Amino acid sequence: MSNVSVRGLWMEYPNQVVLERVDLEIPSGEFCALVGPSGCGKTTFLRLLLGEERPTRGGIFLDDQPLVAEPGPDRGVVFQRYSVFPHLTALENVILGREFEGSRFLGRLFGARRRAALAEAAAVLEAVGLGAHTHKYPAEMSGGMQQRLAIAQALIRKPKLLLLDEPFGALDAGTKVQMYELLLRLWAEERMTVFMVTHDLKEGFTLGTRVLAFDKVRVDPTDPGAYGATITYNLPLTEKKAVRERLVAAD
């Protein structure tokens, strides 16, 4: 399960309130698209979910347990800029997550454990359409292939939450469509809860089963940092989730 609860959350920096009075209940398996104007706290909220930052007030709970205040294996993340290691092959990029998990001091597995991790990494690469490119380096790949590799990196640890920060912003229109199809298939198959920041409303409504709109409801013209943004609209698109789950079950 991967239910997310946000209770009375505030995020403040010196002389600036970024988020205020955020309350949210997200059932397991939702695909949440985070939309809103630039600077309204969407990426900050994503960093709070990741554990890179801690809220000033309130809390975030995963399956009714306080979210661990640092990035962990229960959360995978994909950024707009391809977060892959240029000196490693696709297979080496993906297996790295398992190696750090299984060998914290050496960062490398050996023997049967390494063979098992290699087989798992190869299966994940196959799932994202890179099965024929396991020994390529990122420089030998297109932008869409590198983003597929970044998604594979996030999936190898089988996270409960997948966090996406403008993951398709640098891709051309044709590649975006391919990535949409891939992401929706993986989301439905893996039963993850997804939070995706996007500035593209059409993208948010195309991919999401729920659209969360962030904006400021209080503004002080003399003190722009006095108030923060909150979730002004929480729009469930439940029929989309049901249709996708039936399609996956039929496969």
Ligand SMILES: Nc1ncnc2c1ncn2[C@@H]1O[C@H](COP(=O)(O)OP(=O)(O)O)[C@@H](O)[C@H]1O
Second form
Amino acid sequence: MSNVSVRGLWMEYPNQVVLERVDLEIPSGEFCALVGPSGCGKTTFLRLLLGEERPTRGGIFLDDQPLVAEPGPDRGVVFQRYSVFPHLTALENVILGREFEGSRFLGRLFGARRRAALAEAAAVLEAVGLGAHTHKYPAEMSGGMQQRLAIAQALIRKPKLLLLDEPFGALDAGTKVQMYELLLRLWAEERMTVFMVTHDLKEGFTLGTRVLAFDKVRVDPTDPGAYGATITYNLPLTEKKAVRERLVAAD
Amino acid sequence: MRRIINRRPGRGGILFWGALPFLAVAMGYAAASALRLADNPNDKLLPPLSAMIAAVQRVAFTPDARTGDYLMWVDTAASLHRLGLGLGVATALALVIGIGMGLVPYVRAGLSPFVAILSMVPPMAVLPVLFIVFGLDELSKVVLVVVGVTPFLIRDLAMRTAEMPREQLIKAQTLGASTWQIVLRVVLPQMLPRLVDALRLSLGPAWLFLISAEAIAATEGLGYRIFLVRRYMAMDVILPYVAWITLLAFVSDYLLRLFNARCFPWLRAGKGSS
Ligand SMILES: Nc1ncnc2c1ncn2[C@@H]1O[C@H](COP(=O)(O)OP(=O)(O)O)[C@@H](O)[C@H]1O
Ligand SMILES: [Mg+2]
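Mind sharing the form predicted together with this ligand? What's above is the form predicted on its own.
Entire complex below, previous chain first.
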């Protein structure tokens, strides 16, 4: 289970209100697409979910527990850039989560446990279509490959929430379609709750089971920072959700 | 005619153009030396190559009449020992303090004003203090090298660490890493090659501090010898010594570069073959 509730959330920076009066109930397993004009606070909202920032007022609850105020393994993340470690090969990037988990002082696995982690990671890389590139460094991969790797890396700790910040913004149209298929398949398999920021409305409607639109409802022309954005539309795409659930159940 | 910015020398061309300044200096020296010697056969200022070879023969391959040592090797060993010790300590300090400052906000808050001020203290000005506190032998020379290069190494490493994309640190935390694990698996491996580069840049200053300390108080060492024979205007010894120090510095720089290329293959990944 991984339902998210946001209650009375405000987020202010020193001379600017970014988010105001955000209330949200997201049942477990939804795929939320976050859309809205640039600079309205989508990334900020994601950072709040991640625990990188704390809300000025209000709170976020994961399964009715207040969210831990720093990033942790229950929340995976894929950024637009810099999501993977440049000094590790694809395989090493993916087993890193297991190594952190299994070796507190060295952060490294050896022997049979390492072989088990490597086998698991190889399977995950195969699943995201990087089976032939396990020994490449990120700098030797294309943008789409790096994002696949970032997703594979995020999934190894089986997070309850997967947070994606414009993950496909820099990819070409063909690669995007491949990535959509990959992401939907993984989402159905892992049954996690996904929040994905996108500036592409179409992408949001293609992928999401719910579209959340952020925008300012009040604007003070003399002081643009006086009011923040809130969720202006919360559109559950119920039909799509039902179809997906039937598909998953049939598998 | 293509523009000059688009014209590149070939392999042979690179060798030729690279060798040209060396040849020019060598020929200029030989000509000037020959002119002065024609005037005065006992001229000491620009000794001919033969005199320098003879001098090297004397200091490097003949035991010293008084001590029975091969002076140049004794000097080299003493200087390299001091330099290596000093740079080793400086590197270790920089690694701990620099990464701490770059990564942990409390360490940064506590140390960065202090280090910023400390790095402005001219090391040569505190050399007398070092002599008084640590005595005239080995320790004070090693300490001068440490004092001279550590602040630079710390600040460079702290800046590089702080510059790491925030995303990487967040990402590591979402993979369940503790601070210690982040240091060990994410920060350290990426900062080591940066530290090696910073070390390469501080080789020059390190030699400067070492030679200065040796010039003032020592009983052996490359700097000591140069300043000792200066009294007799023994250019035939000084010039080969300078060339030798330059060669040592050049080789250590090269070895450090090789170390980076060998140990951190990811640095060059995706950059083609250049
Ligand atoms: N650390 C910060 N300090 C001050 N203001 C910030 C900070 N981060 C973001 N902002 C401001 O918050 C607003 C929302 O930013 P962001 O969440 O990145 O927008 P989006 O992702 O929707 O394009 C912007 O106006 C930005 O200038
Ligand atoms: Mg954004």
